[in-house]
Amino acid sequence: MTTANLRPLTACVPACILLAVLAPVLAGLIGAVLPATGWFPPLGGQRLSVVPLTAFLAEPGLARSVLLSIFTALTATALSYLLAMGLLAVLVGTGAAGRLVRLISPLLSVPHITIAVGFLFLLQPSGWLTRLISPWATGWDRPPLLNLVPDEAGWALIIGMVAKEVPFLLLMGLSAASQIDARRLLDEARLLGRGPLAAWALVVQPQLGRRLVLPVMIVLVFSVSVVDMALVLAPLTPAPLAVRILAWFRDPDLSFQFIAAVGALAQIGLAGLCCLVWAAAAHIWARAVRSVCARGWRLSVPYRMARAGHALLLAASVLPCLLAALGLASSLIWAFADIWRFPDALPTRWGLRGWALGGDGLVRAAVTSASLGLSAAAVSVLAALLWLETTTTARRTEGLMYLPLLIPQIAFLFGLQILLIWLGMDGRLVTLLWVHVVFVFPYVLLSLGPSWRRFDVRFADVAATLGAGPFARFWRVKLPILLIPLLTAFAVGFAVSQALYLPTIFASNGRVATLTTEAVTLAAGAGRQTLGAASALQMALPLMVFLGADFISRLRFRRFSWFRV
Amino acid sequence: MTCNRILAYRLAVLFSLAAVWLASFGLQPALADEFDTLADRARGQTVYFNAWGGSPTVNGYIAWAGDQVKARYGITLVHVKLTDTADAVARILAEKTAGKTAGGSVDLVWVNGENFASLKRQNLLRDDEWAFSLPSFSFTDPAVLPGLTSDFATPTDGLESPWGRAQLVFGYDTAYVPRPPRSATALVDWLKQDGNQGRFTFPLPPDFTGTSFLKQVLLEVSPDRSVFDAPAPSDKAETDAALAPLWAWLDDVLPYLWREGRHYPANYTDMVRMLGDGEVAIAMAFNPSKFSNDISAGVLPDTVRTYIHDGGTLANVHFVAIPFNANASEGARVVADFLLSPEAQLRKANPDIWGDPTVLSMARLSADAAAAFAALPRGIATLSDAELSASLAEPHPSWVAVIERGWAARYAAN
């Protein structure tokens, strides 16, 4: 086959891809812009009138909602991202950051819900910590009244997110970090004697952000338009933008449906307000920067004061991720216990209540979440390979694949909802799965691009030399020297899957229950055994999924380990 | 003159029984084959239930449930959970909007109230008064319990079948509480003593147990709660007028809930596990015999009873309902019917499994089954049928969203 042959393909490849990801997206949008605009005949809505927006604006608690998902937005985006890049500051070229990331990476996998469900055993008045230290040391025989979790201003969710979003950032700040060649970027700076924090900050940190624009960008609309998590660390009266729109999409009253088609338009609105913001703050900083080194200013820390700093920065950026750490432990009690009451520090009776109560509704939605999972990320690493295949370079398009993640869900999820009704193919798996894929395929190509793109070519030169074709040089040289961040890409697209809630529910028109529908179900008030069943069964998915890519590349590996040297 | 119109009307009288004892004879075979017929037509179709799947014990009933029909009527039954109903409505209308005016994805609903006003309003249900005609309709007695026509008010008109009863009733532990308040007003002093204080909350608003609360408040504190029965008035200043004296009652308590009324339970199960933990002293739930359950089960302490308001408690029925779109509409009418058998209304109302009044009248039943519902074991911590029998009916539906409405404008809006 030559390359003559291969380039229709090259050129209808992307753009089936393309279509497949944009569609639903831009579907949905048309299928929210309508009724805001008051045009939707079955609710009697024949004409554009902005009754909608009106009724929208005379909510009550509006405001209060709006900048509740703007303040726990950018906070939680703002920390996540400077405690990533002080951890990256500290740790770049030091082999604490690999051994930091294998220690926090299953907290990347383990789905937003559990982690608030776990922050919620944790942090409860009822929860462990008092239960841990009553009543010998508090006096406590009953929960205080205490206003934890959710808090009033959103604290437990900014937390709970900024756990979930340190791993993130790290592992792309990681990524982009080797791309920079940050390490010596760094050398250079301090053989120009500046410290460590500030080598950081006026040399690499520059070209990393621009690096890390579209994660954080990600990571900024996702915590503006969080749902499942919101629903269980944040406070409700009145609650963020995003819980309220699904409320008003789930109102009996069915003239609410206009209210939140006007909220899903206003939800985007604040996404790219967030957006702004971040890019002014970004603007502001980069400028302060360039003037720093242009003035040749510098500060002075004593070494001790220096070495207490980087402490206190680790600490801080450790502290969200081990209270994770320790809510997914109080669930994993939770689990096995049959009873368990305050102040008692662990249960009083073990067992698996939790298991029996949660019977087949659990196996069933762990079945899903799995099969689910498993085919939406082959699917998506597929679609990846192709894409990273037929398009040479990074290219602009490759821009627009990320629009899933940049829209706030909400958005556009009911809109497309109906088109899938309309076109018959609501609620079925196959549709499901293509939903799972316009969010797993972007998170995927994210993981995979960068180790894609950098693919030294002259393996492939070499191979052809010898005499390999196209499809021989893919599969016998590209493939296998590729294998780990392939097998990483799948196993990251696993727990995209497992994650998503309401693409899950309105694709599936609520019939299909995965772990995470199922959890955001039960912690509304159903047995906290079974609640911890459940959470226990998301972690040991995704971490199953883990272990089996990483022993196939171990597998792979044994077998080519005389090519190490 | 008078006499033959006397003679006449007595004629009349007789005739008509005459013609309901005869008509008894050919209906009910007719309703058995019709019955027959539509079982035949139902085999092998997959029923999805959409039903709130917040509670084990349900859960764990429905999926009995699905296992009969499947034994006995080749029905797969597929228990949609949902957080809430309104999810459910709010899918019918979708597909209506999509012009799916067949093969719809929901196929039976359990529904009741609101949802069920909402879904009647936009005609969203199957419309030829199956629910009536369903042969263990006849177990029930709507003369006795007129919530079997009339869902809050509103008529049900054949469009949904009764599934079970509920009624508000109150957990407390006695640990805390010697004497539990037995009023709205009471509720409010006991609030305020020292040691009580921030131990009282209710689910959280638009919650059905929570908007329950707040109606019953609402019809505790109103001087004339006649009006209630009505549809809620459009005029603003009459709505305000009516529901003004529970904004009182709510802004006196409010320093003393629970977080200061900044958070709300989600819903009675989780204010139930509150009452478990002992971060409160009384809880609610609209079935009686929760509280007994949850003893049994290890979350609540053997010392929580149950008590009820001295002027009653709200009460009423729920029901499934089967969307004019539903795909295997003849499979949720034979699930339907089956939910309302003796045999599964007997296994719904035992307090070890669910604990759901039934909807049925003894006196229409056989008397080994009669015998049977008097023989369930009832909790420790249950209420007698007598000690409930001061019940409140609903008010009119639309006053729910008047009242959430007002509700989340004072009270989660800042």
Contents of the next structure:
Amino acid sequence: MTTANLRPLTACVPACILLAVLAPVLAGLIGAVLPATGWFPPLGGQRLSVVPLTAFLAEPGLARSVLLSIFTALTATALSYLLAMGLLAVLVGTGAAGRLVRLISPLLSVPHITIAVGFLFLLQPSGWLTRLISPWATGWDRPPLLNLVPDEAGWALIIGMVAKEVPFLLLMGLSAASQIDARRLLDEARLLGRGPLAAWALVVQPQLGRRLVLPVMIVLVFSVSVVDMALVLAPLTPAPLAVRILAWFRDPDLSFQFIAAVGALAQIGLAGLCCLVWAAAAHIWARAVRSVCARGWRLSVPYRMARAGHALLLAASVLPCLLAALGLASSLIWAFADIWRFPDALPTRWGLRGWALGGDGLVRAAVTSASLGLSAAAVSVLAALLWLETTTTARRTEGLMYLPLLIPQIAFLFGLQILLIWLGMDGRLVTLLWVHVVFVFPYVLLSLGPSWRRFDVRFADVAATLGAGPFARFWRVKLPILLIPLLTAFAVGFAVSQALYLPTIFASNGRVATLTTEAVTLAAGAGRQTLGAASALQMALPLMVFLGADFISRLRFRRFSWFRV
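Alternate state requested, the form predicted on its own (shown: the form predicted together with its partner chain):
Just the single chain follows, nothing else.
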């Protein structure tokens, strides 16, 4: 088949991928809007009505739920952004940046619920942190009566989200800093008499901020609608709005489905409001920076004060990640603890009691998670390759691919689930795989796209002069050179699939259990040993995939070690 014969086929590929990603989102939004108006015959709603809206507004504690969602989302996103910017300001251009990224990168592969469980094991009154300082420093020989996790203001949830999002924004920031040559900008600003932090805040950060709009908005929308972490770390009386929507949806009384539909639309409005607040704050900051530059202020500080500021910034940025690492270590200890009484710092008897109690349920959940994650990552990588190879001139539509990440999951998954039940497609593995791909594909595209588009076409041109056809150039030249970003995108896709909670709950209608859904269930009241075993499996699966990807790339790349991608 010639290139001319393939042209109509390649023209259809982007449209098919776009339809496969956006159709569930649009169908889900329609499925949420109709019940919110009162008209939805499958649920018994026969006419348009404002009753769902009035019932939603009459729910007790609604205002506090909304304010709690806004406060935790904006605070967590702002802290994550500021700490990531602080780390970048201190580390860009130094060798320490690479070492720190390697240290905190494992936090990226761990699901959100695993981080939340780790914080629970670490910070609750009988947690590992209290055990480490008791009784020699506190005098406590019993767990103190303190309301630490979850707390009423949601600070535990905020710290948990910061620990998870700082590594993500840091990696995105490093990639963006390489695009604007931040090192050269810093040197030029210092030549004009500005200090290191002032040079970063006034010269580099404004340019970096424009390139980080999409990652920050993804973090903000996720934070305002997070459910799995909130079920563990946020207060439940009342809970954040997204948690209450899930509770209304699960209520056996069908009238609550209409209230949940109104709540889903309110969640979209809440996400939009948070984005507007963020955009307004960014606009004010930009005007302040322009004003400072126009007045010629240097904002220089004494050398010792600057060094102290660097140390303080570094400590504040690393602290949430350090707490998360201690929490994960605590989960691992609980996974192999048979007897661990308070206030002992370590178990008095080690064993596999938690694994025995989890039994076949954990094994089945692990097998399902692994097979689902591998399948979703493979399909997403294949779709990303097709998209990147066929959309060299159609990149304007690529922004639509990130729509599933910019709309709160609970908002359209609720409607999608109703639609799947109506069509008789809920609970099927194929449906679950499709919904996972909808969320995995944007991350794979975000990871693979920049490397793929920077490919030096001269390698393919040389192969063409030697008689290689289009397929041979792709298979024997391009793929081997881009093997590392390809395997990295696959591992990222697997990790994203492991972390999906709401998509699994809604698409499977509760019939398919993964490690994430099991961990949320176990966190509600199971033994710590079993919960620790589930968390250990959640850490192990993505780690194995990342190590496997690294092993394959090292093994394969020995033949192409002269290439630098």
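Positions refer to the first chain, counted from 1. Computed from a predicted model, the values in this text were never measured in an experiment. Between two forms, the rigid core is the largest collection of C-alphas that superpose within 1.5 Å.
After superposing the rigid core, the C-alpha of V457 moves by 2 Å or more between the two forms.
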